[in-house]
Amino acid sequence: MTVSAVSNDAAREKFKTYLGTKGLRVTNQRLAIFEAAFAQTEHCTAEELLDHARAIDDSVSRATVYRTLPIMVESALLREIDIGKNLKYYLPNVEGGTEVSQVICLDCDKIFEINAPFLEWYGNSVASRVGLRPVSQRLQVSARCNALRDTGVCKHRPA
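Would you output the structure of this chain only, in the form predicted alone?
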């Protein structure tokens, strides 16, 4: 069994348990959304996730996806990345993935995930200065593509 399979099994159990603590049922549709989300290796929107979930279970509704995503984010199973423009992306929050910052290309909306092991230390440091304990944090950098500026071509921009 691969490491990702073990992580997905543990995450699936965490999802089921979390649903129970919220008084919500574990349904085939919610499990299809979970499976679709955890099959992603790139950031995806709710609409893209809906398509992937429907490929697993065609009874998954748009409303169920939009109700399930906040639950998965709240349970720390998914990371939600809001790039503005009324557009949010989601990516599984794999083990060790909490100390990550995003660099967002303003030219093509590509999201780059960068390891940021200093985030936990930084969050603890600034929160403790005012007598608080951090519960979440995020670092996002918006940037422009050097290649697009210099050559007019960006390999991340759709053709």
Given for the second form:
Protein chains: 2
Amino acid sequence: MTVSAVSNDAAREKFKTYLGTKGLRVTNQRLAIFEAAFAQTEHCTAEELLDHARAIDDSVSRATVYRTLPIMVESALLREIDIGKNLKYYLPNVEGGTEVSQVICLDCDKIFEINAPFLEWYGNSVASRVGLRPVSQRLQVSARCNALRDTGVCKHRPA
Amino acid sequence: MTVSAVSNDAAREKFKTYLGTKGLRVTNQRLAIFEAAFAQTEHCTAEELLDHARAIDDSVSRATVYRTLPIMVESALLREIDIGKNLKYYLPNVEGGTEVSQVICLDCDKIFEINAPFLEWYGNSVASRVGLRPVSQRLQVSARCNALRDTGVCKHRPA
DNA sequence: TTAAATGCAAATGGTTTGCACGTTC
DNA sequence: GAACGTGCAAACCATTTGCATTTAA
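Please supply the corresponding structure for the form predicted together with another copy of the chain (the preceding block corresponds to the form predicted alone).
Starting with the chain above, the whole complex follows.
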């Protein structure tokens, strides 16, 4: 608890600094969205962040969420994850965000983050072969739950 | 030319057989969509396939394209590629479709297909660690064009 | 014959945008 | 008080769907 609070403080300062640097303003709405995002432990959607941000400051609108999330992604505070559904997921970007892969459970929609330190190397190696320089890479495995198949129950799936 | 014609013939038979197996009908529209898809050399969208299919049979509708593409994907005739834009790309599935990665040029939107034989192994290794069994995997590198940066021109990008 | 397929147009749903009003420096 | 930010509602846009009609088997 204390640790994450400290870490959030640092991130909040980073956010404010980033806004200042870009000539953007520190508003209550942006701070509420920040708090909502950094209170999450799971990947969450813009809509979920809207709900949580409104619990903090009920003046936050959907539009402002959608306008603020890209800023937080650009500042490397959040990572944006697209798993090929018609929506995007967000999560606090703790470290080495480009060297992570996702395992996506098709049964319960849970997203597991997995270290994949070779990703950066792979991107460089493969992009240079076609005359490009890598900007980002993603590695995602879609999978099904063994427990659900065998026992009919998955601890990640709501009953 | 002859080779690809032969190969398309085989694919077309496979398509018809698949339809028959599933109790689905072989219609002119579905065949036109098949021809359109297998005439492509690049990744293309549903809308582009609609245009090309209409050039073959002008009775093909958008709805039928969107209904037919999933069938062709399920029958492993086409691969569906989602690069995190709000649309999907399709291309004929020649072989080993699950062991391929994409390098996506952010400057010209060209998609390069790259062999990545370790992908299947990686999926198994990582999914089993969280109690899942892999269904599919994707590895994508987004990159920028060196030629465009250095010379202002990219052979893939229309002038 | 009859279940399946089609075209059309309307609906969907996450995201974006135009605009008038607020807020900030 | 000029510029930036905001909420609202409408717009967007790839895709999906309901329904009346057509068609393959």
